[in-house]
Each structure stands twice: as structure tokens, then as C-alpha cells.
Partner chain sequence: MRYVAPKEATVPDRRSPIDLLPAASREWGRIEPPSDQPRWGMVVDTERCIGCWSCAVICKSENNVPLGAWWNRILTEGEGLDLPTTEHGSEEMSWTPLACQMCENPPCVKVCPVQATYVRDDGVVMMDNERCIGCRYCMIACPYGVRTFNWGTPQRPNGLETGMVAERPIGTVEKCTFCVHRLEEGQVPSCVVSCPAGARIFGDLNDPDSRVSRLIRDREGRMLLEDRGTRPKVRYLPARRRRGL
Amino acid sequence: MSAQARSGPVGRGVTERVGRVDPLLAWIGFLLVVMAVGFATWIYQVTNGLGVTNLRNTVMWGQYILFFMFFVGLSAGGLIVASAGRLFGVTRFAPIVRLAVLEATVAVMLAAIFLLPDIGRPERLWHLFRYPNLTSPMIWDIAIVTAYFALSVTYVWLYTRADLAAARSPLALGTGDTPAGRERDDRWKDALAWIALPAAVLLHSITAWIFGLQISRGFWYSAIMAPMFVASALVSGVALVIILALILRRFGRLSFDDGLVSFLGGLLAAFISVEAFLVLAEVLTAAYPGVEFEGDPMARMLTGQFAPLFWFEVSVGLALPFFMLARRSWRASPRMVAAAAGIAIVGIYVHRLNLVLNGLSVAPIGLPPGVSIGTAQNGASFAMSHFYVPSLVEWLIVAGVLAGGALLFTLAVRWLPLRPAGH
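How about the structure of this chain only, in the form predicted together with the partner chain?
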């Protein structure tokens, strides 16, 4: 190829090549490059230490954990949609169930992967299995993530098994496509739905409990944390399913009518209102007594340092998509629904950002000079608060992982029968 390019006139050779390249391959190539950059950056981070991030003792969790939470949410949301449909007999979901399950699978994988760059000694990850501490929500979370991953892979397989078998794909694991088999699949799907729904709820609740059980931070220590996480999972999960479904329909990989989009839009609006309600409940409970422990972070959020984030979350993240979806006629436009879904996802991201940053950025005991930053500084090495913005390293690694997820999803979309038979 390069020889060919070199032989001809430069301009023409390139145009020719680009012209000939399959867009899918270009996309995959692009993802591979981003992944490679991300991986190299991670190696750089591992050798030099996490100091290359903008994390410090003051804000010790940031971008990576944020994306972990976020993807756990996306995953839980996807699976809840899929299994709720099944459990409560909402057949309208049928055209997108496989997508939802696939999305859940990829998302939970990404979530797990996001833990890797976050920990200081990734090569000791096996310690989690060698020395598990059963009182640690982190261990519960890892357990549920693992279980959940297994569950969703099984789910994906069950949904596609028969079609794979029909196509004689090795992914069918040697099973055949028989009516009896399809029936058995259905029974299993029903059975699994009973597990998957609570598992999905639990997945996100446990992630919430990583934060919500910590008495160290008034902003987090709250019983509403788990329900709120589930609500935001539903919002972001459904939103992502909507967007992905529309994209795949565009590429002809799925087909369904606009009515489903509109229905999903309505569902999204409902989830958004639940989320908004929980946010209100939380804010009120924390702010009302006016006590330091919970009130201070709440004040920072309502009127202080984090007010821009919070009010963005409320106005753009919650109110705007809700109103975009409020009227049936607006909801009828897939574009409108897609836009609202996109905005809602951003809103949830900002919500998480707020949660992590506001929870951490102020020294737990608010007396000067604060906590030690942890790395050699030019000036004082203590800080009362820390304005955290992810470093380039963090962005590159995140991009790498996201590219990996996109690649996986692309491949799955390309090779798995997403369209149920009969559609």
C-alpha cells in the first residue's frame, strides 16, 4: 500500500486511497489509534505515578471514577429497559432489546476498565480476589460488576443465539436453531429478567453506596444516594439507548417506527422527573437544617463554587430535556427526542461531576492550612480546597477507553444479529 502511494503523484494517491477506504475500516482504524494513544498514556501514567493526573490528596478521585460511575449508570439503565420490557410485557421494546442488552454489556465492561487507570498499582489487581474485604462497598461493587457482566453477556447470547445458530456462527457455541431451542431461550430470558432487573438496580445502588455510606463527606452521606443513582441510571441508560438506536436505524442495522422513539422519549421524560424529584428531596433535606456537615457542601452547590455546575444540571440537564419531551407533538420528532436524550446524558454527566468534585474538593476539616497536597509544590504544600480539572493524561486515557468501547460496540453491531427475526 505504501509502495503504491509512493509510486504515484502524492495528491492523487491519497485521494484514491481515501476514496477506496471502507468508512467502517476508517472508523475502526481511528478507534485503534485512539486506543493505542490511550494505552501508551496509561503506561506513561503507571511508570510516573498518578501525579501526572491533576488528582491530588485534596481531590483524590476524579475523571476515571466519574466515568466508572457514569458507565455503570449507562449499563444499568440499558438492562433495566430490556428486562423491564420483558417482565412487564412491554413488547414495543422488542426491536431494541438486543441493542439495550448489548449496550449494557459494553458499558459495564468499560466501567470495569475505567477502574484500571484509577488505581495506583494495577498490577496488584489480583489482591482484590486474594484478600477481599467483605465490608468494603468496593468489593461488593466489584462482585456485582463481575456478576452483572456475566449476566449481560449471557443475556446478549440468549437473545442472539438462535440467529447465530441459524447463521452457523461459531458464536452459537455449537447449538442449533430449533423452535424448541427458541422456546427454551425465551424461558431463560424470562428467568434471567427476574435476576437482571434487581441486579441492575443493585449494580447502581452499590456504586452509590461507595459514596453514600461514607460519613466522611456530608455531601454524600445520604440514604437517597442509591435511589438517585438508579434514577440517573435510568435517565442516561434510556437516553443512550435512544441515541444508539437512532444511529443504528440510520445505518440500517435496526428498524422500528417513530412511535417507539416517541414512547422512549416519554419514558425518558418520566425518568427525568423522578431524578429531578430526588434531587429536590436531597437538596432540601441537606439545606434545610442549615448544619455544617451537610449544609456547607449544599451551599457550595447552590450558591458557591459549584453553583454553575449545579444550575447547569438543573436547567440544561433536567428542565430542558423534560420540556423538550413534554409535549406529545414534540416527542413525535425523533430528532427532538435524540437531542433531548443527548442533553440529558450531558446533564447526568454534570450531575456526577458535581457529586465527585463537590464531595471532595474541600478539605474534610475546614481549618487552615488544610490537607497536604501530596506532591512537591513551589509554594505551600497544603490546600483547603482544590479546583480539579482533568489533565491531558486523563483525557487521553479516557478517550482510549471510550474508543475501545466504541470499537467493541461497532464490532458487535457489525457481527451480531441485532435485528430480531421477523423485523
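Please give the corresponding structure for the form predicted on its own, as opposed to the form predicted together with the partner chain shown earlier.
This part shows the chain on its own.
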């Protein structure tokens, strides 16, 4: 065959098909590369110790714990949406319930994984279970995270196993696609909803008590910490469900009308207003004249080095998305709702960042030379304060964990039936 013949329409078609890259495979390949880089960086950190990060004795909780808190909130918010819709008969949630449960499962798994790089000696992780301190909120949190993960996985299985059985998938574990089987699954879903809703609230409340029960740190020691964490979980969880639902609808994996988007936008605005009220109540109480143990951290947050973070949280993270969602006509636009949801998630992240940095930046000790931060050659350097900025090592490990979560979610969306019957 001549070269001209090979370059004809048929030849060009073959060349185009061979040269075309499947976007899904390209996305999975990218995630695998990021995961590999993150895992290699974690091995480097384990080998050389936490000194390769910017964590110090003053700021011992940083990016890893921040993302742990953040994903606990994302998970709790997702499952609250799913279980509350079933308990209170909000039928318009039906098209996104499976997505919300799946998002909650992946998020709580990532939250647990973020604890690993925060431990300098991960091979001793089993000591937490062998020698638990039952008075420590950290042990309570590990217990509720484990139970919550098992509950979320069971929830996902219950919502999808009948459809998996109809497709003859081995993941159905022998459950048949029969009216009796679906009716039995519905009863189990109703029963688990009564457990899932308080478990989701308890999950984020216990995480809040890790901070709120530290008597030595007045900035954290507050009864309002738990309700504030639950409110922020509702904001971030609902916001993430909105964004994921719109993305999956665009790719044809979900089907729902814009009325649901508008309803979720209004719900998100209500949750944002509750979060804003709790922030105002906390700031007013702590900044009231004469509250000495709260005075310094509140001054740092309102007018000091952390003021840019706080005012960004208030103006951009709370006020802006609320006003974007306050008008019914604006909520009618899915793009507007998605943009407000994304901004709200950023605002909750900044809130978590300010909470950790402001609470740990100044050592709870009144006399110099302060606390050893281990930056000098002989390790004898001391400081009363330390401004923490995550190192490249921390960012690469975080990116690797996030890529792992994105890969798991992608595969689950690809293979699990997210559309309920009739949608």
C-alpha cells in the first residue's frame, strides 16, 4: 500500500483512536503518581524524623491534624445529610443520598489516615490500643472514628447491594434483587439512620473535645467548641456534597433537577448563619474586658498576626457565601451555588487553621527562655512563640493522601450504582 493510501481517512481515524488518551485513565495515572510521591516523602519523614517538618515542641499539631479535623467535619456533614433525610422524610434528598454516604465514608477514612504521618514512630501505633488512656479524648476519637467508618461502609453497602445483585456483582455478597430483599434493606436503613445521625454529631463533638477540654489553653477551653465544630461540619459537608453532586451530574452519573440544588443552597446558607452566630458568641465572650486568659489569643486573632486569617474567614468564608445564597434568584443558578459552596469550604479550612495556629503559637509558660524548639545545632534553642508554616514535606504527604482519597472515590463512582431506582 502506498504512503498516500495509508494517510487516507481510514488511516487518520486509526491514528486518532490510537493517539487519543482516555481522560479517566489519565486522571487515575496522575493520582497514582501523586500518591507515589507522597508515599516516598512519608518514608523520608519516617526515616529522618519529624524534624524534616516544621512541627516543633511549641506547635506540635500542624497540617496533618488540621486535615484530620477538616475531613472529620466533611464526613460528619455528609452522613448527617443522608441520615437526617431518611429520618425526617426529606424525600428530595433521595437522588444524592448514596453520594452523601459514599463521601462520608471516603472522608472519614482519609481523616484516619492523616493521623499516621503525625506520629513520629508509626510502628508504635498499636500502643494506642494496647495501653489506652480511657480518660483521653484522643482515645474516644479513635474509637468513634473506627465505629463511624464501619457504620459508613455498611450504609454504602445497604444502599447499593440490591442494584449490585441485579448487575450480578460479587459485591452484593449473595443478596438477591427481590422485593423482599429491598424491603428488608429499607428496614435496615431506617434502623441505621437512628444510629448514624447521633454518631455523626458525636464524631465531630469528640474531635472538638480534644481541643475544648485542654484546661491549660484558654483559647480552646470552651463549652461552645463542640457545637461550633458540628455547625462547621454541616457547612463543609453539605458544601462538598453540592459540588460533587453537580460534577457527577455533569458526567451523567447522577440525575436531579435544579430545584434540589437551590434547596441545598438554602440549607447551606442556614448552616453558615448558625456557624457565624457561634463564632460571634465565642469572640464576644472571649474579648469581653477582664477575661485575662483569653485576652492575648483574642488580640492576636482580631488585630495581631492572625488577624488576616480571622477576617478572611469572617468576610470571605462566612459573609460572602451567605449573601451569594440569600437570594432565591441567585440560588436558582447551580454555578452560583457551587461557587458559594467552594468558598464556604475554604472558609472552614481557614477557621481550622486559625484555631490550631493561634492556640499553639505561644507556649503556655510565663517565664523565659520558653520551650525548646530544637532548631540549633545542639538542640538547645528556646522560644516563647513559633509561627508555623507547613514544610514542603508536609504538603507532599498531604497531597499523596488526598490523591489516594480521590482515587478511591473515582473508582467507587465508576463501579457503584449511585442512581437510586427511579432516578
